[in-house]
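Below, in structure tokens: the form predicted alone, a single chain.
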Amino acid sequence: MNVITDELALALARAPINAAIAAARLVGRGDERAADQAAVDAMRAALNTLQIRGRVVIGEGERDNAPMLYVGENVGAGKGPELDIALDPLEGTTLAAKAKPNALSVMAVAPKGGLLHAPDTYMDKIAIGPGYQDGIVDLDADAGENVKALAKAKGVSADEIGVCVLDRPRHGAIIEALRGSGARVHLIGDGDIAGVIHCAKADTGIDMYIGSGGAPEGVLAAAALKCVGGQFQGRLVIRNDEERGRAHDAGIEDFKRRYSLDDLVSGPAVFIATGVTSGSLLDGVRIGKGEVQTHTMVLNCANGSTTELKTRERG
């Protein structure tokens, strides 16, 4: 399988960079809607600027829904490598609406077949970053037991491990689970994305992530994982009729199948990710006296490569 090479990486970068200035003007405005749209139109046109035959898998929503970056869309120029694309042109809408930290405009790469077109329902995921042996977590465990395993593999007592949860009343048995552990639970508001790769970066205080989010978001931030050796496991929430008829849209027949990092992104990917609002991944981006300036972070499965780009320009 062709893979991604850094020079692509970097003019892939271009896209997230544009949609992340595109939604920093209007940061704190309280326009979830408007940020996401301006978002959404600035990444779609810096996409149809490279040379490539890319297709949307994971986007906006279904086309009749998402009249730009839909599931299945072709972008590029028409030329070039085929490509599959998964993107959050604003990922955390209310993180930035409301100017709070860790608003990211991401994207994960890969060649052709390389990522799961991801229906767009409920996932319940665990993820723990690099430097564990396979199996440490069980995403089918109790949420403390989970806890003491990683303390175990990690050579520390449990309450130095720090958990990542959503802020949601349907984790309120797990949230119990992992105080009575003794571990460190920091609870988001939004931001599922941003939460799965904190476990990635050892200076976020994040070893693990667990509970249910957005599929679809599940394979964005297994990209980043999978770039940095780190662990994640998935299995699809369907609550209802609608929800099953989305999965088999999108070719998935078992409902009850867990997932690995490998089975959610197969190819060598590259994951982009640039900041909107500051927190503790990225800097946002900063606009004033005629200067923009922004923090993108571009992860490299292929070599296992890690750039971080800081841009200053006109704007």
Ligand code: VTB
Given for the second form:
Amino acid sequence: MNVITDELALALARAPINAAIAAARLVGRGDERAADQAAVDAMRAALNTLQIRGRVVIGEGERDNAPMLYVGENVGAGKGPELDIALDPLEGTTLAAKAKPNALSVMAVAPKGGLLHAPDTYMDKIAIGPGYQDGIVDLDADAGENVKALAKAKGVSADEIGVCVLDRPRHGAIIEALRGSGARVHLIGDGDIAGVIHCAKADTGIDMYIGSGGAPEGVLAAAALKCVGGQFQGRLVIRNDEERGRAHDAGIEDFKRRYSLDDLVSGPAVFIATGVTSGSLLDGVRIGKGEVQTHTMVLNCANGSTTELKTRERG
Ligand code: VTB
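Switch from the form predicted alone to the form predicted together with the named molecule and give that structure.
Once more the chain from above appears, this time first in line as the rest of the complex follows.
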């Protein structure tokens, strides 16, 4: 039996909605920390009103560094289903601070044990949308070869393939290989959860996501793809002893393991994202004349449903 009913999924949405509203009041103020903190406080308060026994498995950091929503923190009113929660109250703190598009408040929830406890390290990632044969792209293949394989499978030429990549110097070789294949490269400043979700939406012009970003964001993005369909492969990037320690503490022994979508998200998860700033996926929070409007997507893997929520409330 699935413990996350549609009703519970909608109740859970209050957490990112309230976090997004709190962060939105600080959009464009150049203060990443303040916006993040406001989102964290609001998300935690909302989670603690719900009839769940939640445990944060991906959160704001280890207990020593994060006073709230730390990994291992119990949330919820203490009764109800046991749930694992991965959260990012403000994904794209820089985007919010600079009032740029696609800052989101994000959460994935699954019955206990259903989400990989990803350490706070980087992860090499590749993602594509639904409708392709399994294994059509490969994390270990050359980026240009992946474009060619995807173009063939899609029945288009390589120059019609759009690839989303975080704009970082570390991606120089990948970007070169992608452009060499003819692909269009969509560079984003931050926010690779949105980057991955773009692959599964027909109207974004993005067919594939490649590059290294946060491992926690990898699990959150995988939860979204698991619900709407698509492929995702990831591998932790462990650069030093400290990161090795973090991975070890998260219960990971095989640092070279290549994770599939189902390895990252093994249970029937729900993925919820609320727009903080407007972007290609969601409208941002609108505040004015004593009223607040929000826009949220609730994706439920258990029944494959997508629910779009628009709220309007005093505030
Ligand atoms: C990504 C992205 C985040 O960090 O994980 C990225 O999803 C990777 O880290 O929004 P670097 O910024 O260190 O390259 C963010 O951009 C910010 O958390």
